[in-house]
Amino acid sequence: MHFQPFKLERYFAKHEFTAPYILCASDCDPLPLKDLLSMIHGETMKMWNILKLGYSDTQGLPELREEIAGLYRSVKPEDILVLAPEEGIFISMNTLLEKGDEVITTYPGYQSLYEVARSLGCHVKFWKPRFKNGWNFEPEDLEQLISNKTKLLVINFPNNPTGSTISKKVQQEIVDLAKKNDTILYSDEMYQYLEYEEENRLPSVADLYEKSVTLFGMSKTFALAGLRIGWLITKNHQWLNDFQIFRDYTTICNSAVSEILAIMGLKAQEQILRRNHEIIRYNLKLLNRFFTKYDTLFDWYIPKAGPIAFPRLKGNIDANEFCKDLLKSKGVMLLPPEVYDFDGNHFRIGFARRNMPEALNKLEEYIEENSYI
């Protein structure tokens, strides 16, 4: 097994903790511990106070799995494996895939969603969106790619990095295509509940298709990335058992502290989601004014979901160089297209952090000082 460097993560590792302004973050503004603890009372706080710092249940604390199951219509605690989200991708793909398997994945996307498959010797094909009045993943394009040879179909909606989502009708078409071709449907749902309008919220694939694996967690939607808590869901208990056997060679179990804090986050989800949506709504208004002002420089379409978007830099200005020079000159971090191995002149911008207005002011300074308009 040989991996290509994870370009996005290497870029973040180099700059995330030194750049003053992270204008490309994909998580919501991290929730302070004191704020989370202030939301919780009763039995959960008692769990926190009597917690012993030993090993935890290898499948995930039963009380946590019970809380997670409450997010779904038909999922039971025994269908859930709690682990770090990235670990979930690595374990499940190593378990489900073999050399020579055909895999289709939404693209551009989070590199491990296709790189792990590549490292195993799988044949990977990309389902790419069309850029017209925003990013759109068209089911007819997927239909041209998928066949009964397709072992695994990986989808990610709301999508990283484009901010694109799909309708419930298109989601059902995807499920039907997977069923028709007896394909495992792997749904990365890390940005679920960050749809701006409730009518655009998709049901989980876990509730739609028996031959599926879904991924979700506390990092993005719940603003608790530091917990490193996520989960895999599958109703195929043989797969789930295989995931656990593989996991005995990775982390074995979760942090007991993080599991209790994750329960708190899930119990306080209404407060946390309200907070995060308020930040996103406010920042999107600012972004829309900014991109309207500089519409000769950028192609911008307001997404319908998520904390990130993938606008295009117009003209002859190279987006990779633009992002790097902006970082050097103003300390503002945008994600260049090269970290996604993407040929288009797009960059990732994030808008779920409270200090986004300051970062946007610095970006505007940079544009004015370099006479880009």
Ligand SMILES: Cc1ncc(COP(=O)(O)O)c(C=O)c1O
Second form
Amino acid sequence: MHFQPFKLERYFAKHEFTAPYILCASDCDPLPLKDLLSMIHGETMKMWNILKLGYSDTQGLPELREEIAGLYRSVKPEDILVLAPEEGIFISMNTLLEKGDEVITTYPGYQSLYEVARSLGCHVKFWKPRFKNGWNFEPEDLEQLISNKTKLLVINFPNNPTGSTISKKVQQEIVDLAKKNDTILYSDEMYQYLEYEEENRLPSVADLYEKSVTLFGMSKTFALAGLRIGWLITKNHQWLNDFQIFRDYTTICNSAVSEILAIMGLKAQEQILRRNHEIIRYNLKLLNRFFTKYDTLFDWYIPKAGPIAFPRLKGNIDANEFCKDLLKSKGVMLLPPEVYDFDGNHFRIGFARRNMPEALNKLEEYIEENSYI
Ligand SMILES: Cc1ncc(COP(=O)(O)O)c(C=O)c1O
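Could you present the same protein in the form predicted in complex with this ligand, rather than the form predicted on its own shown above?
Then the entire complex follows, led off by the chain already shown.
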């Protein structure tokens, strides 16, 4: 095998379906099918009832691509390829990159955003954030890394795992740097629309830069990870065509059932987003209270966007051991730092699940029982 194991996914595979409390999930509380169906009426319900369970259009159902295009200012259905989000990363990186290419990625990050490039023999450099009153990705640090040798710049805002994002001004600076160096900009936008303040919502890179590939999908923002529906957008139709040629060797097309359910999710986006933001807002209040109470134990900051944060365990307690012992004794799953290969004793916490308050109580019990403070 040419790939290093995907540490985060292996850790989830081992514990996600046995641990009673998942306190590190990055998706919003999964929406029950009956709730989604109850939000939909008329023509879409008719599509559901007459759906034939055959193969579907390999680029993605045209009606779904229409609905997706509606999320953007300048994107057309023909600029879109619908596939599973993780599959989108795998296919596009394999298509765009070759051995020896230079790639820069935001880091820490979702492993496939750099591991696929690395496995292809690319030279991967990391753009790291500074930690001061939260995490900040500074364009001046990117400027030090990028040059006209950089083939691909990978960014992920809102960011997994830091919960940070950038301003529109910084986003434009990144686009300008990519343009100046003739670099392809790869923007993973899986957590788009999960900014807590409307003014922090970024436009999609798809609407800002022709030489870009963007990724978004139903998994996080729309609470529908089980559909396995996401999409790549690029206005470069040669690349899009190459992605499709590669895709014939992975899944060929999407689940026809999931495509209709994704249309429903997009049509009900206002309702779903309201629900998800309510859960996040409520849980973040509890987290702030918790981390203020235990501020001698944790370095906490208020994230700006998304369902996750990356606080630090202070002192000389090893966060890997802490996470594992917590899981064993209380059934609470946090993500240990080792899955991100990132120094500094930071762990990932998630707060878009409805049962987060119970999980947090269990964490508090654990801290008190073990006299950590
Ligand atoms: C930044 C980022 N990109 C892509 C993905 C892949 O999404 P999916 O698991 O729905 O394939 C994830 C999942 O956690 C993610 O966090």
